[in-house]
Structures are given as structure tokens and as C-alpha cells.
Partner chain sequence: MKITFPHMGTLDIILSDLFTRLDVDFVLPPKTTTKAINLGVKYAPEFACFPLKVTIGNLIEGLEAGADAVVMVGGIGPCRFGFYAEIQNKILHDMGYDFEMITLEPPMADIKDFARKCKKIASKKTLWQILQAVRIVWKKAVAIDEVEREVLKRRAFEKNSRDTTVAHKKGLAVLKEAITPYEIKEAREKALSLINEVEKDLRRCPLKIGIVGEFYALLEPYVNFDIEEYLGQKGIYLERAVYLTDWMGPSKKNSVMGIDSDELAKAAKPYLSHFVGGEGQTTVGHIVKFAEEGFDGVIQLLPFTCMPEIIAKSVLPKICKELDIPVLTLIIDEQTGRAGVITRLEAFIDLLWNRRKKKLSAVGC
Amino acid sequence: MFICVNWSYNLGVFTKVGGQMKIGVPRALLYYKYFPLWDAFFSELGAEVVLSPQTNKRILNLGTEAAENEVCLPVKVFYGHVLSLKDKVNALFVPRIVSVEGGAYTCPKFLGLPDMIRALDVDLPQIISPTFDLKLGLWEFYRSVYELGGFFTKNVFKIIMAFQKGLNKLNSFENLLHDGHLLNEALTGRFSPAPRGPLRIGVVGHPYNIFDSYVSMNLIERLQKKDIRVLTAEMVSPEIINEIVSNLQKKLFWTYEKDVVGAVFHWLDTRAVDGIIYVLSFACGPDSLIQILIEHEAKEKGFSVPIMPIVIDEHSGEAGLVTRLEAFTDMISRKAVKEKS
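For the sequence shown above, give one chain's structure in the form predicted together with the partner chain.
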């Protein structure tokens, strides 16, 4: 019954817009996780997907001005992308992704995101914000998918096919990651040859920090320029990560932090990297606690691999980053030479 009501309502939206619907996707936060899925799904249903540009100074400023001061940087960046997109599209896609597996959440901020965006004091296009909560089971999940598809068509079959296609795309994207490609390359399809130097550095943190080159101040490129091979958490296989986190004393209830913990513990165990850089957002809730888990584990393992935390916020300066990277890479290359001889 509820769904039928929605249909007519949604059809109304669609016909009012007329022609092809332009749906805006902010290039921020979970874009870095699920864009291939969303892109394929919307395109398949006949919408035009409009992506905001790469983060730049203007976008960041828009975001920091609109958001409350205490909000973490990635959410501010998200605000900026929303504001830069709002006049170019008929609707904005701001999903409420509550949980993507049983027994764990994403981050509280993702639970409140659509409401936070709606509270902005500007004219916004329609916000499409389906709730995805896998804790409630697959049935509810597919209901949300169906509801989302309902914005474009009432053909159930078409929605399911589009979603399936999206899942396939997501799968091949994730396979590229597990094969050792960097996330931004796998997303854009532009691959560059990886450095071949002897040093390997693992870079962990939220993908929306690491792979947003404006936010991370080109961290990865900087390392690669020094001929350092960069490994990220996405390259560690999910089986390994799952096994590691299932052995934790207390179950982690934030899905994306599992990747961070799993990758770091794995690297500490296998010494697969010469150093680890942990990128944290200033004022990030989960990060602040995960840092302790990591430090504790490193201590127990006798600090076998050096770890450097880098905290970024809107005031982070490039100069500081450069100096710290310099010092860190010098230190690990000296250590590597010493260990060899």
C-alpha cells in the first residue's frame, strides 16, 4: 500500500521534471566506496548522473562556511560538494547508509547526513535519501532499493536489473582494488605505472580523506614521487581483514574502521610494509578510539613497523606535511638499509 502511494508521488516528480532527470552525486564521503554501483544504477534507469568536480578551495570554503564548526572535515567537504551541485541538478542523492552488514554501523554522521543537509539554509533541489540498513535484513534492504528505483520507473524488473548491474560494476571495481590498484585509479579507470622502489608504505584511513587529493594534499602522489610503493587497506583481502577483526576482544561496530584495523594489524603481523601512515580526520569520532587499538597492538608487537599518524583538518598546511613525510621516509629507509646489512 505504502509503496503504491509512493509510486504515484514519484511518477509525479519524474514527469514534472520532464525529459532526462539529472541526479547529482557529491564527490565526497561514500562516493569513494559505492560510486560505481550508484552510477550504473541511475544510468540504467535513464537518469543522467552529475558528479561534482574534484574538491578544490572553493568547495572546501563553501562547506566550512555552511557547516557547524565542530563537524568533521569530510562532512564539511560533503556540504561543499552539495552546495556546488545544487543548481545544476533536479535532485541530489544523499543516501542514509546506516549499516552495510549485520551487527555494525557505518558512522553516526552517515545516519544523520540527509537531515543535516536538509537543515542547510539554502534552496536545495529535491533530496533523494533512501535509508539503507542491512541490520534490518535483506528484505528491508531491497525495499529501499525498490523505493529508490521508484523515482525513475515503476517497473520492478527494470529496477532489479539496474541494481544487479550496479552490483556487478561494484564487484569489478572492488576486484581491481584487491588486485592492488589504487582506489582513485580504479574509480577513474586511468591507471599509471606503480613505482618499483624497494620501500613500501601502507597508507590507511578513510578513503574520502586519502583519495581526495585536495584534502590529503596529494599524500599518495608525494610518496610515489619518491619511488615508494603505496599499499592501502583496500588491497588487503576481505577474508584476512575479517579474520583479524573477528579475533578482537571487543567486536568493532563501525564497518569502515574494520578495514583500518584489519590492514594495520595484518601489516604489523606480516611486516608487509616498511612503514604505516595513518590518516585521521580532526574530530573524527571512530578514528580517535581506533588509534588506541592500533597503538596498543603496535606496542605488543614491539613496534615492528613504524607508524605515523597524520591528522588533517581545514587548516592543515602543506609545509608541515612535507616536512613530516620527509622525516618519516628518511627514517624508514635508514631502518631498511640497517636491517639488510
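Output the structure of the form predicted on its own; the preceding block shows the form predicted together with the partner chain.
A lone chain is what you will see next.
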């Protein structure tokens, strides 16, 4: 991933607490993709990384009250995590994610996130908001790494080593995912045996919707308690995803949505799952378009694997989720029995 940093603050303005700078990282949005890199990089340069708590009712309420009604649930959750950190740290790390691969972009909410946070009508600590943009090239990438590291030290070698350690941590984390471990297990290092039941369900969507247990209402845990093996998009290698999406009629310009589409069609092609659950946020434009694309392509190609969308927002209730999961899992169980008989 390439990084270009456009500094919108003055270096050296933070005061240290207890002799060590405290950098707050909200446990939301792209925390679920890049936290091992950020954590190792900042820690290696002497900062204390302060992570917000797991999402809970208080954090969701804070975010819902602070955000505009029109923004999607993940952004409201991010607001809540920012507000839960504001009195505990010297600075907040809120990067601007524009592009992480050539010819593709991230969701617009990642482009405007630092501006949205600064616009909150509350007193916040200083915000570190580097701009991640692959299009600006390798030279800008290395210069920006030095600039970011220079916030803590002027030792170029130390900055390079810190970033390399971060990349190593990120690679190890991604290797665990590709080996079949769930993302939340790879982040915490606490692994549980996979269920041994006969059914496999693919759960796709943005990781901040799926692996935030409060937001997803413990979706994965509910499936595992039924002895169902859960597969996620993170388990599919980038090479497979790129090969699959390259055969679509039109190119996808959203990186993270491309991962969803690639994983779904890989499972359908290989018959790796008995059913698919797509978790998407209400008011998320890219999510809605990708849902239509998946359903249309699956129908055109004659795939018979059941696909169930679950739309979430701050008003979603557990009762409705439980009822739909019961109906869906019962349906695919009967289907599996019928196909074997």
C-alpha cells in the first residue's frame, strides 16, 4: 500500500503525557484492515498506541448524536470511537484513504473522513491525517513515510526499520487470514477450532460491519454456535480475486467492493459454500450497487447457491436477525440433505 502524506498540521505541536506520546486509533472502519501496520509503526517509534474500546451502546449513541442523519452506520460508529478517545490521547490518527491500488478508489467516506471529524462541534486533540494515494507514486510514498516518522524521530534508519516492521506485521496478519483464520482471531491472536458441521456459509461485506460484534449482532458467533463453518472474503487471496473480477464485463473502481465480488464468485465457481450472507449498510451506495451486481451475475450464470442480504443500521434489532438466520440456515440444511439423497 502506497502512502502520500499531505500535512495539515504543524509538526511538534503535541505535548507528551508521562514522557510518551499517546496516539489514539479508533476501533472502526479501516482499523480492521491495517491496524497491525499502524500499531507496529507507531510503537516502534516510541509512541503509545491507545485503541478505543469495543463498540457498545454508549459508543454507538455518541456517534449517532454527533453525525448527520444521512451518513452510514460505519461512519457513525467511527464518530463514537473518536469521541470515546478524545480525552485520553495527545493526537488522533485519522488517515485520508484515497487509493490503495492503481486505477481504483476507496469509498468517498474515506476521502473526507478527516474533514468530517474536524467539523465535529467538540474539542478534539490534534488530528494526524495523512493522505494515502497510490497514484502519486513510489517516491512520494517513501518521502511521506519519512515525514510521518519524522514526527517522532529524525533518524531515517529508525523510521525505515519501523515501517518495515509494520509491513511484516501486516503480512503476517494477512497470511493468517489466507490460511483460513477469521479476522478477529488474527487481530487478537486468540484462535478457536473451526466448527466441524457439514454446512459452510460465506459471510461477505466490509470487515468493519462483519467483525464488529455489536454492529453485526454477533452474526459469526451465531452461525458457529449452529456448528456452521464460516468463510469470509479475507480468506480468498488477492490473486484469485483479481483474476475473477478481470473477467467481469466492466471494471470495478472500488477496491474494497472488488474484494466482496471476487470472493462471492470464487465460492460460487468452486462450490465452496452452501449459502452466502451479504452484510451491507443502509445508505451505502457502493454496497447497494455491488449487491445488485452479485445477484444479477449469479442469476445469469445459473448459480443455485442461496444468497441472503442483511441490511444494518443503528435501528437494527437482534430479533429480526435471529429469525432470518433460522429460516436461512434451515433452508440450506434441507437443500443439502435433498441434494445428497
